[in-house]
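First comes one chain, alone, set out as structure tokens in the form predicted alone.
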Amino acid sequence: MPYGYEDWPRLSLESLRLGRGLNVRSFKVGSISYDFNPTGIMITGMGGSGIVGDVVRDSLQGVNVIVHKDFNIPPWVSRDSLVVAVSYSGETLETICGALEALRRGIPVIGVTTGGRLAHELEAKGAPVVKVPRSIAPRFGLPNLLYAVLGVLSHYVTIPDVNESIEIQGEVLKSQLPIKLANFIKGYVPMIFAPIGLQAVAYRFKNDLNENAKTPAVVAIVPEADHNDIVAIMLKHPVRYIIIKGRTDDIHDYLMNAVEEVVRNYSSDVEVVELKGSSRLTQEVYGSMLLGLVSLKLAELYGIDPVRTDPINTLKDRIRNLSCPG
């Protein structure tokens, strides 16, 4: 299996141990103490690192988790919150700026990265940092970052079914569905329907299609999509429909069945992806891994290198000399 997917179970366990092994409560930065129970958790990151926050938010029901994908930390984030800054490379300007601003405002920050400027800046100020193993690219390092963050957060909140979410990864590696779905999507724009409680899977799939297969994709999150996106099925566009279904709650599960029925009334170009697992965390890890493999197979069908992201590199060169706003 290429691009390190066969290593996901091992990397998940290793990164979970790294996060759990960080004695966050022994850290103090000026007047900032990490020995507290945060009223809210903000996870900041971009791209392949940013999706970590989406998975955590969906998975930790009942916990106030906010995902932030920009430079400045919103003014309403208080010192009773915890900011987790996630950057695979440690060079993501938006994440670095947000982390430094949070520290200036007296908000506790924990970094999760492979190193780089983020680690250097936080460590220089005495803030805790978890350094995770490297992968080929940030998106292929999802388990490294995700499970390190879950390990860190386990110091503050309960993480449901984390072991199950690792065990199920071996089952994904045996699936033939990625080959089927890649052939189904080839030559079309995928339109991905998913319930709001599992939306991270849809966005992760979109991102993998963008970066690995150089393919545009549309994400439609239910129930909002029931009031706009779904009307687009009335015309015959060059679209293939992917419906992601899992177990969230009775009303959203019912809505996803209704969406599937309506879409099938207009098109036969529909595939359903059933997520496996007893928790949202397990379902999202299962879906992220399975659909990531779809994007790699699609890249193979197109004969393109899934690792190259030339436009991103060009943009990074253009903003390299930017300073943090404010």
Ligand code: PA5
Second form
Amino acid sequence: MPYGYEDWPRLSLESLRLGRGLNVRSFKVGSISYDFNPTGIMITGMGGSGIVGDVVRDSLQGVNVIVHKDFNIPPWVSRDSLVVAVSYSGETLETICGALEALRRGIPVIGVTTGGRLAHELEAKGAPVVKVPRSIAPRFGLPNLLYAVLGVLSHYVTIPDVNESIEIQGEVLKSQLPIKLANFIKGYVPMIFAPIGLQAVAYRFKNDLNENAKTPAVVAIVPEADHNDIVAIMLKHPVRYIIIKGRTDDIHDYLMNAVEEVVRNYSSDVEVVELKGSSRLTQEVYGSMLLGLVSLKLAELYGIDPVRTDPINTLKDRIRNLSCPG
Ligand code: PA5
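Cool, the form predicted alone is there; where's the form predicted together with 5-phosphoarabinonic acid?
Every chain and every other molecule in the complex is listed next, the one we just looked at coming first.
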């Protein structure tokens, strides 16, 4: 199995341990104490690191989790919030600027990274940093970053079903679905429907298709998609429909069945992906892993290197030496 996917269970456990092992009581930056009860959690990060926030937000129902993907921390974020800054490389300017601004404003920040400038700047100020194991590229390090963040958050909130979400990974590796789905998508633009409570799976799949398979993709989140995206099925486009279904709640599960029915009325180019697992975390890990393998299979069918992301590198180089805004 390529690109380290077979290592996900081991990396998940190791990274969870790293996050849990952080002794939050031993950190203090000026008047900022890390041993507190945050009223909200903001997770910042971009791309393969940013998706960690989406998975955590979907998984921790009832916890006030906000996902942020930009340079500045919104003015309403208060000092009783916790900011978790996630950057695989530690070199992403958006994430570094957000973390530094938060600390300047007296908001506690914890970094999750392999190192780089983010680790350097946070450590120099005395802020906690969890250093995760390396992978081939940021998005391949999803288990490393995700489980380290869950480990960190376990100091503040209850994380449901972490073990199940790791156990299910072995099952994904045996699935034949990636080959089938990659062949189904090849030559088309995938349009991905998913319920709002599991939206991270759809966005992760889109990002993996973009980066690994160099393929554009459309994400349609239900119920909003029932009021716009769904109308596009009335014309025949070079699109393949993928409907991600899981268990969220009665009304959203019902709506996803209705969406499938309506799409099938217009097109036979439809595949349904049923997420496994009893919790949202497990379903999202299952879906992210399975659909990540689809993107790798598609890259193989196109004969392209999934690791190369030249335009991202070009854009990062263009902003590398800029100062943080604001
Ligand atoms: O997967 C990728 O390579 C990208 O999406 C990166 O995650 C993104 O550019 C942000 O970089 P980093 O994760 O190092 O902060």
